[in-house]
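In the form predicted on its own, a lone chain appears below as structure tokens.
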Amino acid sequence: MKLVAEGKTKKVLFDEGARKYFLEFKDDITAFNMVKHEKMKGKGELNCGITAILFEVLKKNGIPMAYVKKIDEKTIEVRDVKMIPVEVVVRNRAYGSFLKRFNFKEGEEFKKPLVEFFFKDDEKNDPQLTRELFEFLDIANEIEIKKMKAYALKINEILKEIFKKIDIVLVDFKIEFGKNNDNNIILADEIDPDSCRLWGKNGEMYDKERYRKGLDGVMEHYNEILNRLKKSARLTI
């Protein structure tokens, strides 16, 4: 396997013989743009398992994606994709950076989901994008922006239902898109507790926010999400 790229928590690998790409999940966990960083045994397996389950459901619901199938405990096969340098954030409740910008009560549920776009640049703390900046920076055109937003909202509705069935509230999540060889927008990267805020009915956190806040039981809560998804009969893969 040839290492094509490596990020904070994942590696992109290429099998030259099979001409296939793979995404390998690492045990690293980070926060605050790598200011906080350590390894947690088993994290790669947990996030790989959760991502695979969620992607399988999204695929069955017509979301185009780079994901092909789960290969082993830490690896999924993916299609070749040119990533768009944008983080698409969907918010169902007020939390995190949103509260620093607007006067809402923490955890307040929105009347409708909010979709925001941020340019991927850790050094500049992922600045928010406007439609004018999309055009100015030559990131995406109006049609592509609308498509990403439409996909994000559809993904949100599907994920909310998935998590509702296992007694989890989807507060918000971050996804990334890319373009395939036909220049079509497709979902890429991951969806797991690293990229979602997931709350229990009593507000208990089941996501990376536990790590950000220095709470214990981070991997135990990730594992609980995976176990609940596995036990949900309609989500079994």
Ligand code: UDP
Given for the second form:
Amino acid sequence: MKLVAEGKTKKVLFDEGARKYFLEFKDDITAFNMVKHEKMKGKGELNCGITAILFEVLKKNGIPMAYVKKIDEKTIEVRDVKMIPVEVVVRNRAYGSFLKRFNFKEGEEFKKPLVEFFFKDDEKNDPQLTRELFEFLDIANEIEIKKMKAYALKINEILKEIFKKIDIVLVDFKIEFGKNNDNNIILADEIDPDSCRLWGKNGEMYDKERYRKGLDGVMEHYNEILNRLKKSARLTI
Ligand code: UDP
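Moving from the form predicted on its own, what structure would you give for the form predicted in complex with uridine-5'-diphosphate?
Once more the chain from above appears, this time first in line as the rest of the complex follows.
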């Protein structure tokens, strides 16, 4: 296996014989642009398991994606894609960076979901993108932006439903897209408690916000999400 790229929490691997790509989930957890960073045993396996279950359900619902299948405890097979350097954020409630910019009550439910785009650049703290900037920086065209937004909203509806079944509120989440060989936009990366805000009925946090806030039991809460999803989906992945 050849290491193609390594990020904060995942590795991209290429099997030259089989000509297949893989994503390996690492045990690292980071926050505030690497200001906080440590390893948490089992995190890779938890996020791999959660991503695989969510992607399987999204796939059944017709979302085109790079995800192919789960290979082992911390690896998924993925299709070859050219990543679009954009974080697509969907919000159902006011929290996080939204509250820093707009005067809403913390946790307030929106009348309709909000989709926002941010340019992936840690050094510049992921600046927000406008239509003008998409064009100016030659990141994506109007049709591609519309496609990403439409997929993001559909994914939100499916995810909200999945999480509702396990008594979890999907506050917000981040997804990333890539382009396949046919130049079609497809869902890529991961979806797990690192990239979502997940609240229990009493407002308990089951996601990376626990780590950001220095709360205990981060992995226990990730594990609870995986167990509830497994039970709910009756999947054996
Ligand atoms: N998010 C992410 N990666 C990032 C930034 C945000 O996965 O680099 C997720 C975050 O976990 C949350 C959603 O995107 O579920 C919205 O995050 P927000 O814009 O509120 O940013 P933050 O509060 O992390 O600055």
